[in-house]
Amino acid sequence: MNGFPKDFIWGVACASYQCEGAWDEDGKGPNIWDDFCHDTAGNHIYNGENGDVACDSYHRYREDVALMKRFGIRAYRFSVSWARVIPDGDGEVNEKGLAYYDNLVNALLEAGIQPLMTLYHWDLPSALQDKGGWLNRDIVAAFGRYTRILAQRFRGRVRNYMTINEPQCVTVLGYGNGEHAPGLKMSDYSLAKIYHNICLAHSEAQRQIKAVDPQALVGIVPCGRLCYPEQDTPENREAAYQATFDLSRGWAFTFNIVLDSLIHRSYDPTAPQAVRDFAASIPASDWERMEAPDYIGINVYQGDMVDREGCFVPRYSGFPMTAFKWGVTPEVMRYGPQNLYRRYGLPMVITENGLSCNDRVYLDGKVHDLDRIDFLHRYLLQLKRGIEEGAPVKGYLQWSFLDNFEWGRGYSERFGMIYVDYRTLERTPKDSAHWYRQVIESNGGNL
């Protein structure tokens, strides 16, 4: 094949925390990213930033939507702050907040764009979190609630949704080491009920949305170990896949917590003792309520090499790193979507790929992020490897469209396509916006 399968979608991510400001506006009450930036004696974010303004995308929509159809941008996967929609998360409906999405929707239908929605990626309402957060089960119906709600307003407009994004990050980053909000710190049994109630609520929105929309698909965008084979013999193949899934290797930032919950509706019996402990407690009536969804999608920055013994390669002296040290690794695009189908069956779609750059505007009032257009180029040259080999993968999101808000990087890390001067506000599209421009209007025939 010489580009990408017919009807690939090629589009661009990003995340309302990390780019929509407006955190106290038009009645969007606060959520735990609000809390955590703002606790500043916490010392939780580099510089003390916050996202409050972040890109300003919640007044400047229409200019960022313009930029994705000047670069031919065919979908585009935001997220819905839940605050904004119900400010304290399972009451009133703030039709404000809801006018936004509104808006945002309908100008990328009118600029020939799909909307990808995503329900939730990371920022709870605090009112929720006051409840317990993930760790109280009250959250799957209300997440299932605030799921109709949305499914009801954009029926007919949104026909893709991912359910919760990243649930590790939410998991181990958020109630395990405490770097991200809440900034807890709780036991394995813990964070496995945590995951098992991300899993209950994921399968009672799609349920939701079915119900709303039976032709809408679904799907949910884990993250975890993602192993490749130092050299391409099938033993070594083998190596890698047992690796990716072997939970004894360390359980909780992997695929399967999550995907054999939804899909094998079980546990791998590799799972540590908590775990386990945590598992002997589920009723069989929760395992009947899970929902494989439509497809998975797969956020994807950097694998692990692993030899044929299964043993994991040290990166040597030098290994090409990007500006936020995550290795360059653009193999895992290969493999990793083999092995995933290969344990779960279902399609795929890159949610996620990308890179920090230490971008600046040069003298010449333009952005050259060489870096970037080398890195997409290697991991798309892999993935459609992969897809020749049998990876049924249907799209490819480029993370992210807009230089954001990083978490607890705070905007000391450039990922986007689109250079933001955060004291203005402009906005100047980077040299990887042109050539990836060139890659969807040929489907990667120029790769």
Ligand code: BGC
Contents of the next structure:
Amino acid sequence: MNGFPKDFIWGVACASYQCEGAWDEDGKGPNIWDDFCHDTAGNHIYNGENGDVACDSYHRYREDVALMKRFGIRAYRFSVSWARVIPDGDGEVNEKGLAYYDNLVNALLEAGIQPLMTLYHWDLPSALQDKGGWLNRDIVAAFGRYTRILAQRFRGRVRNYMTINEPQCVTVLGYGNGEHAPGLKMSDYSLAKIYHNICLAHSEAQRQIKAVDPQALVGIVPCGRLCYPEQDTPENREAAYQATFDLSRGWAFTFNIVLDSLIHRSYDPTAPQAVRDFAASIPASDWERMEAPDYIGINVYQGDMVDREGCFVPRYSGFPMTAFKWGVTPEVMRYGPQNLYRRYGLPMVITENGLSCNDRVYLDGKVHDLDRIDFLHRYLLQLKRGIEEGAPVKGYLQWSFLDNFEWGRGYSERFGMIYVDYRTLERTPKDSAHWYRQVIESNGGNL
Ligand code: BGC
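Having displayed the form predicted alone, please output the structure of the form predicted in complex with the ligand.
Whole complex next, starting from this chain.
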């Protein structure tokens, strides 16, 4: 194949807590990110910031959709705030919350933009966390019910769902090192249990969607270590493949800790003892309930270079970095999807890719984000190579359309192609938005 496939999906992504605001309006219940941010004594978030208002997309979605249309965006990946739809997570449905997503989806469809709905992007209803959150297996049924309500409501309008965004961050950051809500620090054994509940919840949600709309596509969006070879030789490629999935080099932040369960219905033997102990306790009936997704969503930011012996190659002094101090490693876009395809054999979508820059409005009133254009350009060129070498990647979603609330970093990291002035909420398109429009129009031909 030469270049991007003809029906390649070009879009952008965001998540409810990061852009909606309206944290306690129209009957929405509290979620763990509301609580985590409001606990200012805990000092969890840069500058004591929170998502109470964020980009105010709850009120400004029409303006946002109009901007997407203006910049030629073909697909929008957004997430649903569970507590907006079911305030306590498992009880009464909040009609006003559902109405917001109705309006958003209708506005997207009218603008010719495909809605891609993520069901869970980290904002768990507080009432469910009070019962143990992802550690309590009851969450599987609650997530299934919530999903069914959405699938019934959006049947025929939403054709593509993603169940859970980055189970690895939910587990490791939320329950492992406490950096994210709910801010807990649990043992490896408990983390393995959380992963298992997440896999069961994904599977239950997938069954619910398919029961309502058999044609709908269902994906999951894991993340984790992605390695790429120092040199493009068969030995070095093999070493990068092995390093990507070797659980003995750090198990919790890997793709396979989730995808092996769902797709292979097993754990890799390189898992550490505590994880294998947990795996041994899983009843056969649980394995039978696992559902392989239709496709894998991959969020790609940076990767790790390995040499042909499989050792990590340290970054040299002055290595290119984003404003967040994440490495600029475009090669990960070429080899990452190929390695995932080799292990799982499923189609993929790049569900996030982007960077934060020190963007500001220049004297001429514009935002010249050359760094972003250069970064995305490099990553997309490598993605194209990966596709040409056989990785079936069906779409690419830039993170993010608007600057937004970047979790523990508050508003200090700007990932958007549209600049947001948080004092006025005014939106200003950056140069990259104009550039991306041309990428989409030419189906990557201008790269
Ligand atoms: C998450 C986003 C986040 C982005 C940049 C991803 O891990 O899904 O919510 O904003 O990375 O940190």
